[in-house]
2 protein chains.
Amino acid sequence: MKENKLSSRKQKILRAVVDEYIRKAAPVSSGEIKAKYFDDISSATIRAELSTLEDMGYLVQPHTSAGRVPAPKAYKYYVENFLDKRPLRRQDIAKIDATFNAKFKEIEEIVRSAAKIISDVTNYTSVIVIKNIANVVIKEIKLVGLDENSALVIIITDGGIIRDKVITVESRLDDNFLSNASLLINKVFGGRKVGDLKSADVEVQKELSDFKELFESVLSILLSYCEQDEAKVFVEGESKILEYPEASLESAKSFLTIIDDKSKIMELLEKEEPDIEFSIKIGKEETKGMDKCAVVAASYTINGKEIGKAGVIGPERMDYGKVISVLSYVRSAVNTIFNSGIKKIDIKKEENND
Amino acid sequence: MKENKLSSRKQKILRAVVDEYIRKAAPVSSGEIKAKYFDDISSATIRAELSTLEDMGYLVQPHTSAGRVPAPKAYKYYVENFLDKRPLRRQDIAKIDATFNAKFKEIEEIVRSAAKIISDVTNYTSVIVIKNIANVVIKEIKLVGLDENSALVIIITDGGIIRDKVITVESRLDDNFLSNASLLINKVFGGRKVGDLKSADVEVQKELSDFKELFESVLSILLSYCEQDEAKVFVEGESKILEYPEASLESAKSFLTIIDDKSKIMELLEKEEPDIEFSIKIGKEETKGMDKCAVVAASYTINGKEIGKAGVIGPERMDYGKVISVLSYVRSAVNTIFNSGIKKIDIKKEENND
DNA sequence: GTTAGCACTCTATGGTTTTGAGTGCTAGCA
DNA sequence: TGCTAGCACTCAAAACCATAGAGTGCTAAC
């Protein structure tokens, strides 16, 4: 960061341009800045400063006789230096808390709620991806008979997260059969990492003559969980992006196309530098061609392991402060739920300083 | 339908206009029709006919010196009279069959797959709503302990449809406790209609001292299923609508706004006349203001009772024949799954006429 | 009833002009 | 040296105008 050395006046002007542009989404002129931010210097002076800021790559002019518009570099500088991490408004906190205070929690539901609340509170499109659960350990697998030929397979993992699915088989599933099968299945799968199952285990099946069909179903569930496109993606509020004036039919199309593509979304949420807390991508090159858009993303963890990411997609001139606060707050709420497993669902209100 | 009395020449012309408009999405002129559809009469004659068709409300002219564009009335006439119920292409049938031949089926999954395949095959946006399950009968409720304080509640209904959810309670959930609770809960809820539970049952609780907490959790799950916004809505392919030339930023906005609003979607899929098989809504007034859009919807049933609707939202000039075929085919596939419960998952290939 | 022919209409296209916001530059001032 | 007033210059957007051509409506004749 060699160019952090902007004079304080330049900083003030740069900030003014970004703030104004965030507010009204139109090029900002020297006169405007003079009127709203400076009593002591003239617009001509500001003009000179703007000109050098442009040379430095912070600003761009749509055309010679227009005001200035922040370049991606300006947003980055803004985020790094001016972002006021003001606390969320009380009503937003209340909304989020309410979302996560409901009683019954399953992983999908938690994630979906999180995505929804992020989108609601920020008023941007939100995206959450859950990584594959390859290194999650299987604690127990339960089989519940539903009728003669079908059963519910419940997979309980070390994080206390459960997933379940109905299977249907040819064999008659009476209680006896099921409990025997259950024993065997748990003997095979219990305590193992989901990621280790892959194909290596096909051998074991041969031992399980009677339960082969059932066993295979369970295995395929496990495999599908760990393979399913490598990750699950949840999107909420996709229409929000259209509400901003920079939206065009073009941009809407490219936006929705990307939103439809899981792998692209995942790349968007990926952070370049591993040590930063929030990944912020601004500018066409970094956002897969979504012009005038920015993506802010944060990681979610269980016991220190990343299990997914949540992000917000909005216009470049988005309210970064708020977005980061929301992501941070929701993250702490979700982390609390995840890390405490299903045992403790209540969110500790005190634990939400990121 | 008093105005069904169009001369066969008028019919041919009307059909020509609709077909051409569906093809190229631009006003069609008398000359064009003459060239492509008639050898025996002149464009002037066609012009005269077009003029009367316009007077009758079937066509509109964007402006005096433009060709004709079908009015909603024309599409309706077209659907009623000209629709060729040609069978689906083999590849489409194969796609749909493949979707529903997968092994594990839960209600949400079935519905989501159905929505996805409809959107894929038609290339329009698809929407499915599942009605509240008020008159579904509870066959059995199973409780599976997950750990000390949480359990999975599995609700099995008469249709063989299951839903489940994790609950967390204060009480210690050992096997004994759970099996006792299970007995009691099934005694109370077993065989009852979900819709009858409402508040009337609060009395019963008092008998269940020990199990009160658990009981309440289960009840609230049941109630939430039957109340949850009255219905669940699934949407797939929302970006598809933008791919058609009539798309504008305006229309995209109004479209996505409606798509975000469950109640509006449900109204869209509602049919006006109870006896028709497919509800087709064309024109701004009928589509909640989505201009140039049409909605085709069909009902899905279990044992003759409507449990939901599936629909397609596309441009007015959509391929109605194909859409109806797809909805029809998917319906029969889904109905087969539903009506046979979880016992028989395989789709009878023969049952897909109508 | 049909049609050829023609006048008419109206959009779409593209060029020209005008306007005004906003800049860049320069000369003069502190 | 830094700031500023003033002014010329630039350029996009709006307003205006002209033209072309697609397509109609009408009418008179068949």
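The term rigid core refers to the maximal set of C-alpha atoms that superpose within 1.5 Å between the two forms. Everything numeric in this text was worked out from a predicted model, so none of it was measured. Residue numbers count along the first chain shown, from 1. First, how it differs from the form predicted on its own.
Superposition of the core reveals a Cα shift of 2 Å or more for Leu184 between these two forms. The two forms, fitted on the rigid core, differ between these two forms by 2 Å or more at the CA of Ser150. Superposed on the core, the two forms barely differ at Val121: its CA moves less than 2 Å between these two forms.
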Contents of the next structure:
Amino acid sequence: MKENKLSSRKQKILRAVVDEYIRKAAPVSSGEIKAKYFDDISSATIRAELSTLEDMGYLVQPHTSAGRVPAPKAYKYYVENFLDKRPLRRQDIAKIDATFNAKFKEIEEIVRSAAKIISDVTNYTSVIVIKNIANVVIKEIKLVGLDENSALVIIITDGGIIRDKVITVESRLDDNFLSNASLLINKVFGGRKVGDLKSADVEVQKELSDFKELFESVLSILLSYCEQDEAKVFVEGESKILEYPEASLESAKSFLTIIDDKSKIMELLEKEEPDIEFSIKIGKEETKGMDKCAVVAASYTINGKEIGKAGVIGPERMDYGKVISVLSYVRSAVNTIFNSGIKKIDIKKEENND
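Given the form predicted in complex with the DNA, corresponding form predicted on its own:
Coming up is the bare chain, nothing alongside it.
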């Protein structure tokens, strides 16, 4: 059966109910809607429209004398027709910028920081899934001499993922030594998947023994990528979903069951339509059984390759506009870190050549 199209007035009333319920988490009355949104129509007309929207499945009336609350169908209509990203508040931008201005040594540090700041700014539970790092292909390994016995090792992959680490060896690391070592290291590791190195029988020939210590140090860094074969899941703010007034014992149980299951979290963040920028899932049927919950998810890509997904789990009445703005801004910040990381490599190299 084809669904009736909402009239302009019904759309405005439905939007008003959702906006008010998101704001105060209490049933919305016809009097409130008239006072705030409609001077030109009577309360009786608004009540009639609310009743019709209820019959159509958009609204629910918890008690006979109470106002209405949005049903999952209302939130879906809201995000499809009224939702726009909006500018973040200055204080939110400042908090995010401060987080990513720090110096990161590991990819995991960036991800954990991203998950935490998303949860802090939205005040919802955040989830980030990072794809199995073992599948990335090594594009280049750079060695930047720091002093006679230490060097900065920089690893660049096809996903644009950069890792840098200072190593110290007994060999004297002059420019000629590092140049020859770089040729050898890139010949052995370049073009290979990180995960393949775990089982690869890589050896340094006897005549290249001078490079052995440096070679093994680089191999150790690469193998540390593969400490866990599975995709990693990072969760922040698990308890925040329980702080909202609509949370019940049943919804808490269903939420905790999902959040403790890595495979279910990964499924939650998957997009039904690959080309859409954000995936929004609302209600029990779409969120793996989480009652009165919604999930907003976005893919994070570096140089055109997806490296993971970030999502926010909150009540159905979450502030969707703010959540999407935060996910977008954090995604941009993460991209900036990786892109500037490549530039910093050249800067460091130039500084050490001076």
